[in-house]
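Here we start with a single chain on its own, the form predicted on its own, put down as structure tokens.
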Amino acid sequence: MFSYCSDPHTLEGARWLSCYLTTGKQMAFYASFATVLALLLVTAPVALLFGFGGAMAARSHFLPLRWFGRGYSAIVRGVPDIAFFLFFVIALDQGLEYIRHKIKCPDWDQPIRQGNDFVVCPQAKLPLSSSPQWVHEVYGFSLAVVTFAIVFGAFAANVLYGAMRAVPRAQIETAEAYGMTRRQTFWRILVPQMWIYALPGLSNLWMILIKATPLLFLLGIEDIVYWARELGGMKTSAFAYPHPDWRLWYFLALMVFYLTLTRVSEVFLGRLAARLTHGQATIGGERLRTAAR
């Protein structure tokens, strides 16, 4: 970064440091902080959908439709998320793998199992080996986003169904009594307000999805748990920038970050509850209307 960084060992103190905090394997540290971001600004919506989908399917009048709503929930709820990760992102990636394997090599006649190991020919690798870093990257990125949204899309589905069971029988059956048909019922009634009921359970949903970022690690993503693992611990003198064990001050980085997140989130959380409680016959909503006396 700085024209005197050309030789480390010739370095002492601010000068040193400031070299050291530049160094490529540095800039993909600050990058990783962008990554954990990113995960969350994808993961939430995806998750959102796939927990709305999941709730409007454990509400159907169709019963194998709501025993997959219901299932779907249950299910994931009741894995350990941990077991969760390990598992669906390689069942995920040799699924898609052996459909590929499928199509693309139809004259293959080796096992794809053999012994531990899963052997599909070239051609239906994910990404291709040829492929560039950023393909195997975004690739690892996407299974991520995927296998998270799974998880807290479950969580959510339980969310949204208690909300839309909460909003009062009595909206309903008034739209009802005015001639709307059971879909407008939904779309413009329930919907518009159940998510004041759900917004406390999907508030607890995200600062927990904040927690699991770095389940990344698991996940051979190289997010800030990685890096600072990897930065942090003892360098000799066979590096370009030797230290002692720094994890410490690492980590700390780390706990720094994750607790300005959860603030932020608290306080934008706390405006938009405000916002969608008011006029609500519910108690955040009563509360703002007698504070505005």
Second form
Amino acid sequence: MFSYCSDPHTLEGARWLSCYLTTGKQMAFYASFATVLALLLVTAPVALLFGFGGAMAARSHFLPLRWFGRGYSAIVRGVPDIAFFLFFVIALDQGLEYIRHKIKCPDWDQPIRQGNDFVVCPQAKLPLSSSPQWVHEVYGFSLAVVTFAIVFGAFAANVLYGAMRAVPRAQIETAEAYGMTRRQTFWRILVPQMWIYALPGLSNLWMILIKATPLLFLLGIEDIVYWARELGGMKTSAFAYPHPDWRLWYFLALMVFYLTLTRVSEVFLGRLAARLTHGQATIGGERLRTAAR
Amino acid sequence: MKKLILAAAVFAVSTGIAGAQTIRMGTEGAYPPYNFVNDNGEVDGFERELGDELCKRAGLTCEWVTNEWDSIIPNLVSGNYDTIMAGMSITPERDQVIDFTQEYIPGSPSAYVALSDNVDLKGGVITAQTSTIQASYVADSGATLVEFATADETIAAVRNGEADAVLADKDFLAPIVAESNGELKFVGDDVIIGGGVGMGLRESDSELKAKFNEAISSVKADGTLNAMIKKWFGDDAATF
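Alternate state requested, the form predicted together with its partner chain (shown: the form predicted on its own):
Below is the whole assembly, all chains and molecules, this chain first.
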């Protein structure tokens, strides 16, 4: 990066460190922080959407849909995350390739399963093996978002289902007295009021999601924990910047990052809770009302 | 006859595709000097240099990807990449799941490294990387095996006393011992486990295997391979 970095072996002290901290590999480490943040910001709303859908399905009056909603949160919550990440992602990837194979190569005469091998025609590969590495990375990232969303959506479904049932019956009864339909009651009365009951559960999920991002490495995405381990490991002189085992320092940096992230989240969630409490038929809402008087 | 023409047509089409295709080369990227991720964040090492040469001679476009050692075979089999060049010894167990080309590193010794000379190699706590030939050797030797996901962590375990000694490829350990300022040393005798190192491919990929076998024969014949082995593993390394 700097002009004096061309021959690292001659450098010492702060200059050596400044060169070391700006190598391509370190840059990849810094970039992986953005990957993790992006994953969190994309996954959280998608998971919430899955959860909302799941909770709505679980409340449905249509029996198969109710079974689907209840089954979704029961099954996914029961499967260990790591098993889900190993099995489901491979199944999803192979399923997509299988469908593309059937569409794009109708006259392929070889079997897809050959012993242990999963072989589809080259045009059906997802992504194509000729596509550049970033396409593979984006694909892996999308798979990660979908998988995280399904897993955390199942938990969110249960939280939201509980929150929907926690809205006081009197509120619903009033809506009915005004002649609102079931749909109107749901969207105008139930949904706006349920968030305050859902928030503690959802904020737990968010905190767990923050810490679950190292599972990304199972999907081949190089996240911050991967890079911290890789960069922190002892380096012999096969590398331009040899150093002893520095994993402690790298993991300390990660700890600072994660603690900062949870602190920022706590502050944000605290404000959100205050805002949602406003005008609610809860103790918190009552307290806000009397304080304002 | 009709079938023959059809078969020939299919073959022509499939080779045509294979020519335009990019071969994705899978490696671990954490086992210097065999393969590692260098300071620019690129795959480097003996296998990178050899692999690029093999691709050039076979007329293939190649791209390198890294994958955790533990899941390197499942990801090959499910098609995430097309080859494995990761210092992987050819063993009968692995050969049942994937195919190997001919060896590109001759069978090389493994060695024990410890902090002191008086270590009980047959009954102590010995560490090795997960799913390696060294790990199964330790498990059979009567010692207590402690496994780690990366080779780097096995060295760290010996340094902090979690394990008495580490068993790994001598070529991997030699630079670490040399640069430890006498802290680490080789103990006991070298052990020969398993055969040479070969490139792993899917069993259904016999065409690609033939291409790489031919390329390996060619680098062996003109001495390029021996020169590369000496460059990365030192002048004492076993050559062809």
